[in-house]
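This document opens with one chain alone, in structure tokens, the form predicted alone.
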Amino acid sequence: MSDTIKTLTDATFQEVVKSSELPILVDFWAEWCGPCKQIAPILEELAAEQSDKFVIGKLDVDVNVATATQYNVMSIPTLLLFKDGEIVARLVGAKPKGALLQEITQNL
């Protein structure tokens, strides 16, 4: 994972999301998930290209079950966009870069 993407855990999630000055897109993923691996390079690109508009974080649902359960993550990848600590968008499943960016930016 690159330096531009924050690794989140059950212990750090609330603090990072609530203290983020920019909106934060959290990728709920797992190592064994094919679609998660499919969108990982897209998220890396977006993290580098859009760093002035939003931040990207990743939370491994196998290791951080409490947070995944708290946000009702039933399938992965699930991307939650938080603005001022509140969810403003929920994107489920792998999408092409253009579609993903469009859904994110319309909710910023």
Second form
Amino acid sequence: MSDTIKTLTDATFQEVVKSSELPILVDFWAEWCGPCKQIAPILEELAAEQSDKFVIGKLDVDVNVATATQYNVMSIPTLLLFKDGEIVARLVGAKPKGALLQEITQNL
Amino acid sequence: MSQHTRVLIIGSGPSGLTAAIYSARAQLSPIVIEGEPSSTTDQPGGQLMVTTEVENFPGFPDGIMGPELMANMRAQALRFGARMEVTKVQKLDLGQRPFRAWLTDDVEPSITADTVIIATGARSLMLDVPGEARLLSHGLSTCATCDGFFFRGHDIAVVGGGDSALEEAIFLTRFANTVTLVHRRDSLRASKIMQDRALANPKIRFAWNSQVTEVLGDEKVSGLALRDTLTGDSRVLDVTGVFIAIGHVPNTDIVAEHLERHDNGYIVTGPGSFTSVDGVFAAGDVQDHEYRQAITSAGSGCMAAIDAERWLEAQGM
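Moving from the form predicted alone, what structure would you give for the form predicted together with its partner chain?
Now the complete complex, all chains and molecules, led by this one.
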């Protein structure tokens, strides 16, 4: 696993999201979620390729239930895009790389 | 520039990957168009990617997880030189040889192929009732293994009466307080062993002869509107989660204009995996509405690969 994607937890979530200078995309995922595994390599690529435009973090919903509940995540993968600490986009479900990037970019 | 292949396999479920293993071992270097990531069954690996334990695939006495089984099949196909592409076929022309496939919007076809094996599988049907699209991923889900976790302690419903519906219902009892199986009839289509397990599960309840007319809720699912199929009476089932497992339709969009199909949309095959177009073969759930098992799908993928290999030989290709 590359270190271009930050691992977030219930304890660090607010701090990281609020202090992020670039928009931050948070991947709500879990080990047992097949579609989450499909987009994991795509997110790794995007984190490396788009590092000047946004950063990516991930939160394991299995052990960080409070944050998932707070943001009404009821289906994974869910990707929440935060700008200045506020949600600006909610992407639900696995998608091809091009479609993901387009939805992220148009909300930056 | 188009890339030419002797065998083009479209789909990467058990049938597509088994066809790939056989064609690759026969030195035909097949190209496999795997599909694109999604949270539905329409994804690389197919329907088994959103299931849990597979208990009836021979060779795994303790069972195996669906996604793991598919990862194994994929690795096995790669080992023998199958070429995999994570994308979808945009357009297919089976009207001339070599057959032509487009992966992009380009004018030039991306791939030309001497034979094509259609292994595009089937996708889950949706209810097509008010509220369904709006509440998708807000309490309504098509993937129990992905989303069951979020319904810990909830009262939820599974709509359907076949094996997949019962498998989902049983799986969801790990999390949910109660699971109500909503079914249009008064008996289940599911296999005896699954019925016995569901009937014996104290968390599973049954709403028989019940048709869903609407998924209720503003921002989250709050219930299902049901109509009794015998009396016509309406009632509301109070649930905060809904999982849909009401059956499948074959993925035939790209071949619809070229291949003969049954009235229900499935591709006509026979003898073996031969379709109505010479040189085009079909395997797996896209041509099978009868058995629809991982093992029958894999078996038909093997048939298609052998049929394609012999057909190429007979053509002197």
